[in-house]
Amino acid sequence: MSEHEDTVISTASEPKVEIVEETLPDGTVVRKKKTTRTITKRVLTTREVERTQLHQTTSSTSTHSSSQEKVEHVEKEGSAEVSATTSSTEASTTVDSEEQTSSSATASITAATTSSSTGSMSSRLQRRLDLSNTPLYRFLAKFPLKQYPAPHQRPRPVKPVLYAFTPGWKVAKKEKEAASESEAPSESETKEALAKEEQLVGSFDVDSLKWMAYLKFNKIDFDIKPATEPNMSPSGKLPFLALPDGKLITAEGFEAFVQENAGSDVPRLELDEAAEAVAFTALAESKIHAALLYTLWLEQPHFQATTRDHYFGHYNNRLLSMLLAYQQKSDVVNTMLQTRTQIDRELIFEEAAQAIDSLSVQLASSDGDYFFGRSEPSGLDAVVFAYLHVILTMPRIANAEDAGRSSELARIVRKHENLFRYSQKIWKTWFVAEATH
């Protein structure tokens, strides 16, 4: 070996073993055995190698699992048969191989353990859920449950059904007078008489009567079912329509339903007439409606004698009907205060009288029997008729406390003969005449 040649000496440290745990996405825990060691390389000149070989012997130890391999270096002058590159590569390969083998073995053991525990848990759970052999199960098996058909199924309607407050003021009064008579008719005669009377009446409620008239004017066939509980409606307010397909029509969808199902021969208003109809409808539903609410709910004699009994008299508990009536009265007051700063009776009735005057003038300017000179009634006729009929048929309160205050709104309407005849004509043509056919 020449003086300029260098020798590389590699020294390997003791192997260091580490256990690394890794959790796979499926929940399996894999334990890997990682073995590491440090290889130190040293470059010696020829003279340094000769001195070192006189006192030391270079050795390299490699551990793989439980076996050990010992490599002895032969001392030769000027040469050392040790390849640093080869030793490093072999050590790295040994470590990777050992690590892979350890990981595979650990993964297999963990997966087997998990599968075994899951299977045993499933079998235990299945044994707990299997109650067929328990005494309680055998006892209950002697009494099997059976499903019987309903004794009565309500037939589906074949046409729309209007649930509304019925009947009107006069029919309700006749029923009370007939109930107080000592010689009452037979049950069959009573049912037949009430059935005929119900066909001739509308409703004491403005909204219910308005819907009835509007459906009749548009030639939509429907049935009427008496209703007294507003909570049966999806909107919490009567009236509402129940269609044969199960859909329920409330106030929000009523106009659209009528327009879609109106008869083909029902005339439509012109554009200018429709605009005027909207204005007069708003006039009636604001000014006349406020006076009607005041008469029904805030005139105390009328409230106690008629309003409370008609809206809440169907409750057997007198105290409950009184509480609900006063609650509704409070709601009416809050509704009226939404459009005015205070409830002034004189101002309310003055505005109602002006609105009634305007309707009378508009009707007088029409050549026909209905508004705008039409031969057939429109939506405006349904609104105006509903208010006029309820006001004109309202029972009179004959006591000193009332002093005719409850009849003031009816007196205002009766001053206009054309409105009175107009209301009577619609009632006889569209309600009485249709019921007698």
Contents of the next structure:
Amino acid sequence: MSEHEDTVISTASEPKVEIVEETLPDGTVVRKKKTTRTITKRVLTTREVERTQLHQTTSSTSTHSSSQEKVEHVEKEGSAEVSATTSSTEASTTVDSEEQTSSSATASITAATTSSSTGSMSSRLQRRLDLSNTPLYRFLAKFPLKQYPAPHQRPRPVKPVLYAFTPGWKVAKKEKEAASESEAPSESETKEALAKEEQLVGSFDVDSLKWMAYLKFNKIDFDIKPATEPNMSPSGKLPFLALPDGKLITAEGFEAFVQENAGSDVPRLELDEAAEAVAFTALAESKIHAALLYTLWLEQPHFQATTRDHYFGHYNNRLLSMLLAYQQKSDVVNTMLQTRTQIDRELIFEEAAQAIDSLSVQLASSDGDYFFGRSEPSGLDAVVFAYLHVILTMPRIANAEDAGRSSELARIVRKHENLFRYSQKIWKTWFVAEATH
Amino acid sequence: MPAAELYVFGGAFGLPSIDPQCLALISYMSIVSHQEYTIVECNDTGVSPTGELPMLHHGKNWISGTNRIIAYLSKTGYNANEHLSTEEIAKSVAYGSLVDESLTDALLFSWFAIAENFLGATCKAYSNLFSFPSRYFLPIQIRKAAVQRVRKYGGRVESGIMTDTTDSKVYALARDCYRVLDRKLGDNDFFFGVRPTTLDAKVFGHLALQLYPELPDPHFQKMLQEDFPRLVAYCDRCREEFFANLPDKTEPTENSPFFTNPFSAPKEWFKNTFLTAPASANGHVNGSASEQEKHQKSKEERDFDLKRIYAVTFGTLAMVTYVIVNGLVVIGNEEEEVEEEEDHGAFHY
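Rather than the form predicted on its own that you just supplied, could I have the structure of the form predicted together with the partner chain?
Now the complete complex, all chains and molecules, led by this one.
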């Protein structure tokens, strides 16, 4: 066998669709639709497998190696019925990229081999126009004349990739501080190294953190890519998930995706618990979400110092980031006004306090690490943890003008010891522990 | 409860009120107190300080918004949740917020986004409540706002009207919500046993308006009747219990002190703007610090209002004076001058 180089190159031609009629030995006519796509590959070890496949395959794509192999393969077959006229082709035309001269020969030879591999099926009913033998096709089959190996090939992702708003609140700040310090280089280097390790772990955005937690709890392996532009995703909102086969999962299909691909040993909720989880999720996503939106976007000191930089700080143009931030703020206001007639700060915070109180009571009502007294977290834990973590890790504004208003939500959460410990525990168990592996 | 008045939207479809929040509050009131209050059918959200009905007028307190009113009543001794444990109260809060979120959206979708329903039933129902001329344009305004709110469930919106409503996510959402409520209710009479609580009031307020009205395209009604018979039985039970003895409908005893204008209530307006500070807007039973804050705010508001009135009056007077002085508009005595001119101008052709 000839030696091949160590590179793997694959080029695919356009798929060719044909409808072929065959007669089986007992006389029944079978009509098959064949899609042929020729993939020229150079493969090192799987030669044997490919050859055996070629024997058996009667449909679709055929992969093959170089022309030399072809010739040997034909010799192995033995029979060399080269019928240039109409013969029953299984349409597996193979094109060799290297040798122009032998290409036409291979085309006809493979036609013969495949016809032989399927047994004697030629009959009067198989009058099929053999496209592969027309002169035009044979001429075109000579191109590309020479193919060079690609100098750089992008590695296909193996795991699903989550595009989300990482990192968390304080890590990004730490990085900025480390970058601006020039006094103690060794210190800042270690800080940077630390920051890079922790970098792609948390998030400052509730939706991103929710997805991360939910994927981790269901033991789905994934990579994280930091993304700051919501228009990257097909639904216009981050985060979204990119699967290795090219599909993109947005908020609509996320639940279904996780249910399909969950690890096998992940325990599910009972029906009653699942029903209550729906209610508590709705509670968190309406009341706590409203208070969080208010704190992030409508408390002026907090908005200017933190939120604006995190969501829109990646633009070089300062004017642009300011404009986009104000546009987002007015969008937030309009969304809040759809469900209430007035944005009343007292009422919003009162309802959020009541919601956090209820969550704390619910958590305490059953002994266990997670909600409903379970030892493994569920979807409700992902939601609640996301909100609690984002609220608790928000950087505090030590400003006289603010007088502690923007950290009111954090204070409300801290009052409930069990929620605080719960959030910390999930962070340590599921997020930090994995990052240090 | 001395002279408590409940301002709500008027009734439709055979129910005491057309608005789910108002209906929930009427149910709540009939749980905690029978016949100690009166219902005022005012269909004007402008009388309320936050722009939402229902509103409660109790003595000197004006409170608006369902959750605020329920909080106020619980504090003043009319608590429907007093026999519940803390855990059950926590669950009640959670289920209550689920109902407020999902079922309101489902109701708005069913009434406003589906064109046949709007034109066939909802528009007429609302028109009967309003007076001339609001009845011609208010329902359409309401529809615009409702469509904005439910557009996130799919469907195209063109100039306030929604098309393509056939496969919207709101049906799945409503079904999930019904299933959750059905599971929670189980075989009990009410959600937490044999006595009705706040959650029962809220759930019934929403479910009644999805079950009882006859609509041209009754999607949710069919869903309830076919798949959730327990919820239907529950609604019938609640209807008997809550709406058996409803109090009388009366006219309001005094006008609301908010948002008065010189045309509809001249005396109140004059009093409020120039003489006194209006009563506390929210009726929170808070500490004195926040009340002082509120008084300060209302003083600033009053100053602003006064300044605005002075400015507008001064501007109008100035314009009128200018116009008269410069002869652009002459008042009286014009005919005599014209006659004299005609005499003198006899030689002109």
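In this text, the rigid core denotes the largest set of C-alpha atoms whose superposition between the two forms falls within 1.5 Å. For clarity, every value in this text was computed on a predicted model and none was experimentally measured. Residue numbers count along the first chain shown, from 1.
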{"item": "Core-aligned C-alpha movement of Q153 between the two forms reaching 2 Å", "value": "yes"}
